[in-house]
Each structure stands twice: as C-alpha cells, then as structure tokens.
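Next up: a single chain in structure tokens, the form predicted alone.
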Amino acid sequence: MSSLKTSGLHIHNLQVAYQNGQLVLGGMNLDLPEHGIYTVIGPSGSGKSTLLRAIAGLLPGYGGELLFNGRPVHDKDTLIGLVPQNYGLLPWKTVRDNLRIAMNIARPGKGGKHKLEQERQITRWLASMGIAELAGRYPLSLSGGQQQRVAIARAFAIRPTILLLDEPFSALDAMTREGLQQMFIRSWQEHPVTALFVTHDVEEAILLGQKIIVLAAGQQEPPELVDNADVFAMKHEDKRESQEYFEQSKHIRKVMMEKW
C-alpha cells in the first residue's frame, strides 16, 4: 500500500483497459482532499465514466491504487454512493421504497428507533429535492427530471463517504437543470461528502466544482486540476455574472484547447 497521501481520495497510476488491451485510462494520478466537490470534464473517450466506475467498484480488474484516507477505497468502512446516467432506480418499487432499500443495504439496523429515524431521513431528503409529494409514486410514472431528483436524494440519504455522479443533469432543460444544481449544492452543504461530478458542460463544471478536473484526449497526458475556489464561494445566483466566472471560463477553454 502506498503511503504518499493519507487524507482524501488518492488515485495512483490508475489503469483500465478494454478486453482487447486498448487503454481507457492509462496511469492516472490525482490527489483530492476530503469533503470537496470535484467536477470532471473531458472529451468523449477520455475515461470520465470509467473513472467513476473504477472508484465505485464496478471495474474489479483495474490496475494501480485507489485509496481514501490512507485505506483502500473499497474498504468496508468507505461507503460509496453512485448516481448513474440511467438513474438506477428499481421500477417495481415506490420512490420511498427505493430510498429505504438503499439505506437498509448501506446502513443496516434494527429496532423501532432506527426505522423511525430512517423514515424521517427519507422524508427530509425527498423534501430537499422538492419531491416529497412523489414518495408513493413509481419511477416509470415520473419525468426524467423527477427520477434524477430521486436518484440524487437516494445517494445523499445513505450518507456516503464518497459521492459519484455521472452527468446527472445532462438530459434536462436549462431551467430544471439550474434548479437541481442549486438543490445539489444545498444538499452537499448540509452533508459535505467527497464528490466527483462528471459533466460535459463547461458552465456546469465551473458553477458546481471547488476544483475542476480536465481530462486529456490522449491516455499519456495527465489530467489538469484547476482551482475554482473563488467562483465556488459565491452565491449560486451571482456566479454567472461575475468577473471571476468569466475569467475561469476563458482559462478552462484554453486548457481544453491544449488538451483536447
């Protein structure tokens, strides 16, 4: 086990290849402090979703090292929440049941007090996403935006150590996406997990990320980690009109031109 970094998420020489041997990720190295939001952008084929899947434990054959606070990221004490592009909801279960099942798997408990607290947390997270009235509905009766809210509420409700989001707002109209971005930030402020948020939208990357990870088109060039603390510290509604946002947008696009 590496002893290079003991705090936060440490990605050392991460390698993932297709069955034919073609590299999807070729030796990625990143050190991400705990309790931050890291937005991830990159061209098609740069390994954005593959990075999340490796951290989530869905690619057991990866090479390299994934540590969280000095221990293997898939250690039993590290709870990982994933919001996939297809939402991952159980269609035969209600919205409330989808959250309840995930919470029971992540944090099993016994007794009346546990169940009462669990139901309170389910109601709280559904309310935080603006969908409390949908608790008894089934996923297929919901719009895409509503399903995404359920998936995000479920991810926060399990109180993960690491939260992974794979382009969760990509299919939404601009107004719905903006509302969900604000809800996501508020929820993270209440429960500041270590979050990796993949997006293809430069604006979204700047609006949501404390740091922005820009992946390169080729597998040999390392990703660039761009600090975005000045924009992140602003009120969400003020970000787009700020000089800091304008300058960051220019900088990110310059990095993209160099790496893509």
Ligand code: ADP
Contents of the next structure:
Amino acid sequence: MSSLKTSGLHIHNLQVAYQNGQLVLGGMNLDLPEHGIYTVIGPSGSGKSTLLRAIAGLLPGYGGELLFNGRPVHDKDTLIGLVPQNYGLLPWKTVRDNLRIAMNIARPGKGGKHKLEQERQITRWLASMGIAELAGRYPLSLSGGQQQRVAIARAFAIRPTILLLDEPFSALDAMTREGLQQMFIRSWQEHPVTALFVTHDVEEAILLGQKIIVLAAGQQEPPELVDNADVFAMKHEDKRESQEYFEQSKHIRKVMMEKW
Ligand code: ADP
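To test you: the structure above is the form predicted alone. What is the structure of the form predicted together with this ligand?
Every chain and every other molecule in the complex is listed next, the one we just looked at coming first.
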C-alpha cells in the first residue's frame, strides 16, 4: 500500500457518520508531516471536533484510514494527548498528581530511578508553563487560565506522538490567551510533537499554525491546506504586527468567504 510510505499523519478518505445517519466527514484527505503544528478552522458544525475525536479514538467507528508514520494511529506505539476546552483535570487530585497519573497511564510499569526522573519532569513542565508554585493545589482552586496551563503541561509531560487540542484557549480572556499561546509555542519548540489545534479564532490559527486547515461548510468539499511557513518562522511576539501576518489574514478570510 503506497500510504505506508507516508511519514507524519496521513488521513485518507476519512468518513464519519453519527448514529442518526448524518454524514459529518465525507471522505477527508490530509497529509500532515511529522513535527508540525496544524491549526484547524471551519464554521460551527463543519466537523472540527469530530476530526479530533476520530484521531483520538473516541468514536465507535469511522471509514477510511488514519496512519501515523505508516502505522494505524490507534496502534499501541502511538501516544495521543488531548487537551479539551474544559481542561479535563481530575478535581480531587493535586496539580502534581494530575500530571503523574497521566504519565503513569501513558507509560505504565516503571519504578525505582524512573520515579525520581518523573518528578523532575513534572516540575520542569509545570515551570515551563509558569506554574511551578501551584503543584500542590487542587484544580478547582485555580483560575481558568491556570487550569488550562496545567492541562497543557500534562499533555506535553506524557510526551505524546500526536497532540490534539480542541479550542483550548477559547474560554479565556484575551490577555491570558496571548500568554498561553506564547507558552504553547515555547513548549512545542522543546517537544515538537505533531499537533492538531482546533480554534474558531482566525488570528489564533495564523499565530500558531505551520499550516492552516480550513474546513468547508459542505461535508463533501475538501478542506483547504494553507501554508503559513512565513509567519510561523517569525519570533512569536513579532508575528501580530508583521506584513506576513496581515497578508495571511487577508488570504484566509478570502478562503473562508469561498468555503463557508
Ligand atoms: P465543529 O467542531 O466543527 O463545530 P462537530 O464535529 O462538533 O463540529 O459537529 C459536526 C456535526 O456533527 C454537527 O452537525 C453536530 O451536530 C454533529 N454531531 C457532533 N457530535 C454528535 C453526536 N455525538 N451525535 C450526533 N451528532 C453529532
């Protein structure tokens, strides 16, 4: 099979229908090289969350093929991290425990020296999200922005092969969101996982994505993959004011006008 040679995430003829028979994804094809951030935008109901759920293995079934480096994404070798909009933390566990439990589930059965290294990693990821001092706190005592930092630290700490983020910053105020976008990019540079980042915010899609996947309103219409390498290559704090960003915004809005 030719698709076995493809490296990165290979989505071939992905079809999803829910129980009511409604076709949500009608044969989607995408080839996404490994180690990239791919932002996904599309009108409400275009299947953004469904795409993530299919890759995360949260759907009872789908048609087509989902491969990562030539192997089915749901193979045991592929570790998938998910950051949901509502943080998904265990409220009865401390921040540190939330990370530790996720790491133990993701990579079970290691003790001894590994334990010390694990605690060191937890501290490191919390520090990289600027929340080292919150390690002993419980999630419900934290602000939304702090909880989302924990969720992102946890997602990176399990060292996933694929990281899926479903509008992770949409519930946060603008300033908090900008800070987290920057921290997300920094964490990704430390661990350049293949990431699919769903957002409804065009600005966020351009600020974070190496490529931008624009889903169409019609389920049968193919998504448009927009290259965003010029913006992606810039220092994060310079992006928003740049000519490249301005040009890309114009282009994406044009694609949206055609597809939505
Ligand atoms: P988006 O994330 O782009 O808003 P979704 O993937 O959430 O889109 O939904 C796509 C379509 O699938 C919508 O029409 C939605 O109503 C429908 N849908 C989503 N989840 C379910 C479900 N569990 N059962 C039935 N229909 C669903």
